[in-house]
Amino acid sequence: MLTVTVCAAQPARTNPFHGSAEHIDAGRATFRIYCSPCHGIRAAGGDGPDLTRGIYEAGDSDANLFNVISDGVPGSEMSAFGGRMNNNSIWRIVAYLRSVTQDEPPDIPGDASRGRQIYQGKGGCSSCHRIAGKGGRLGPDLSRAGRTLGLARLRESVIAPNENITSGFDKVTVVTTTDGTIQGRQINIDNFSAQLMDSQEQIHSYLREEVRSIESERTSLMPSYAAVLSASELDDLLAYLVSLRGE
């Protein structure tokens, strides 16, 4: 008897839709559908890494892109993607991104090492940022933020903390019947329990029949920055942040 063996379809190696304005446009829609939670609306960072780069973890060619989308990264946030879109739609994806692909690095005024001492010193950053396990927790760990999020949103999130904030840091409001009324960002809250952490960084736990009420705000605990810091010291703190690649 013969036996016939069926192969399943392997996706091409190099993309069909690169530079095709139509295919671009697809792609945008669909990144902002399922990738923009994590990467950001421009694909330039939030929770998940700036893509506009063009420097990625798992190499940089249009095939390594399609399998991390497809498959996802092992022991990371990066869900798969291929049981959700077929193929050509993860290919529109890599064309989008390859469209917003920054051709230079951007040009960054300040120094490092100023912005480090203002990072520590008259920032204050410190007290709610940690970098390699130092620091507060208050705020979103900034170990890799030179990888993750790029110098716009760096910018933005200093001068303007309230216009993007990174998912579960936002402020959240609980009125208790017995602590009276508690501020600071959510940990957990569900159909029986509420846990925040305040601005001192002590987690509060109640149980539902001991919350008044709970008020989740779309604005940042962060302090705008924008009348705090000179022109020149913003600069050497995006400086600064932007060094950080958590190697």
Second form
Amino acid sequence: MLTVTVCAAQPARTNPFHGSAEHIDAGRATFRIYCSPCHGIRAAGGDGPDLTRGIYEAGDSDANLFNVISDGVPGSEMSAFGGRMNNNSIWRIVAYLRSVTQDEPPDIPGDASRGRQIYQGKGGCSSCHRIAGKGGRLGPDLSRAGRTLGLARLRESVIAPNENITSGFDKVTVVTTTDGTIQGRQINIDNFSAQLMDSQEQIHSYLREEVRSIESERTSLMPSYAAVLSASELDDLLAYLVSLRGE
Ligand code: HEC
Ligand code: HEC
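Given the form predicted on its own above, what does the protein look like in the form predicted together with heme C?
The complete assembly is shown below, putting the previous chain first.
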């Protein structure tokens, strides 16, 4: 009896719906509702990672996928879905993801080592971004960008940064009674004070009475590289960004 109870509380380790067309369709429908806003309508990535590559940081088995969907990734936008859907729904999503997995890695024509030179040289990217602890802080850390962002989102970030501002990195303009006008990335703004980081990475902090106005713009502090990089340089840079997968 006891063994049965324990087993019943644990999800199966193998996917009961693997390869079943009917369940894959159901999984696709659930995915569209809950997951596509971040992972893209075809699971190929959006603000969240591409899930069609068959390589997952969480581990590549069906059980690993089940667990990460159920438990989420702490400290990221990937929340736990275990409380919102039952085990069978999660398994159907896993079956769907397996059905769209490409065996080949995404076809990126660029050359990652040339891309790295562009990143460090012509692009000047490291003045604002950190990779493995090195670089600037005005923009987000890119150490894991190849895992956490899909190719389409990476491309868009470089050529059209205003399209999709990473949350927490809004550009704000604060007019102060003490220091004139300061522009930078918002660190914290509430009813009592405002903190921001300017392009020199200086942190400025003002009390409410020192602030004349605060304007938050939906524009990026990052310049667009659409006119700066050639098509082949952009491919090289993207190949490099996709290769950034943390340790
Ligand atoms: C609000 C945005 C968002 C939503 C909604 C979302 N995810 Fe995620 N997901 C992410 C992000 C961001 C990550 C990367 C987390 C990290 O590693 O930092 C992620 C990671 C994952 C991973 C792990 C990938 C890996 O390489 O280990 C899987 C699998 C996954 N999501 C599946 C799903 C499924 C299935 C749903 C819907 C039930 C879903 N996600 C909904 C943003 C989201
Ligand atoms: C002047 C500073 C600056 C420079 C230079 C810069 N960026 Fe950015 N970048 C930012 C800021 C700020 C953001 C966050 C706002 C946004 O989403 O546009 C950002 C966002 C990004 C993102 C999205 C990250 C995420 O987690 O959502 C990527 C990818 C990126 N930059 C890559 C690059 C690359 C590649 C270069 C060089 C070709 C570059 N950046 C140059 C400031 C910069």
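We call the rigid core the largest set of C-alpha positions that still match within 1.5 Å between the two forms. Just so it is clear, the structure is predicted and the values come from calculations on it, not from any experiment. Residue numbers count along the first chain shown, from 1.
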property: Cα displacement of residue 234 between these two forms reaching 2 Å, rigid core superposed; result: no
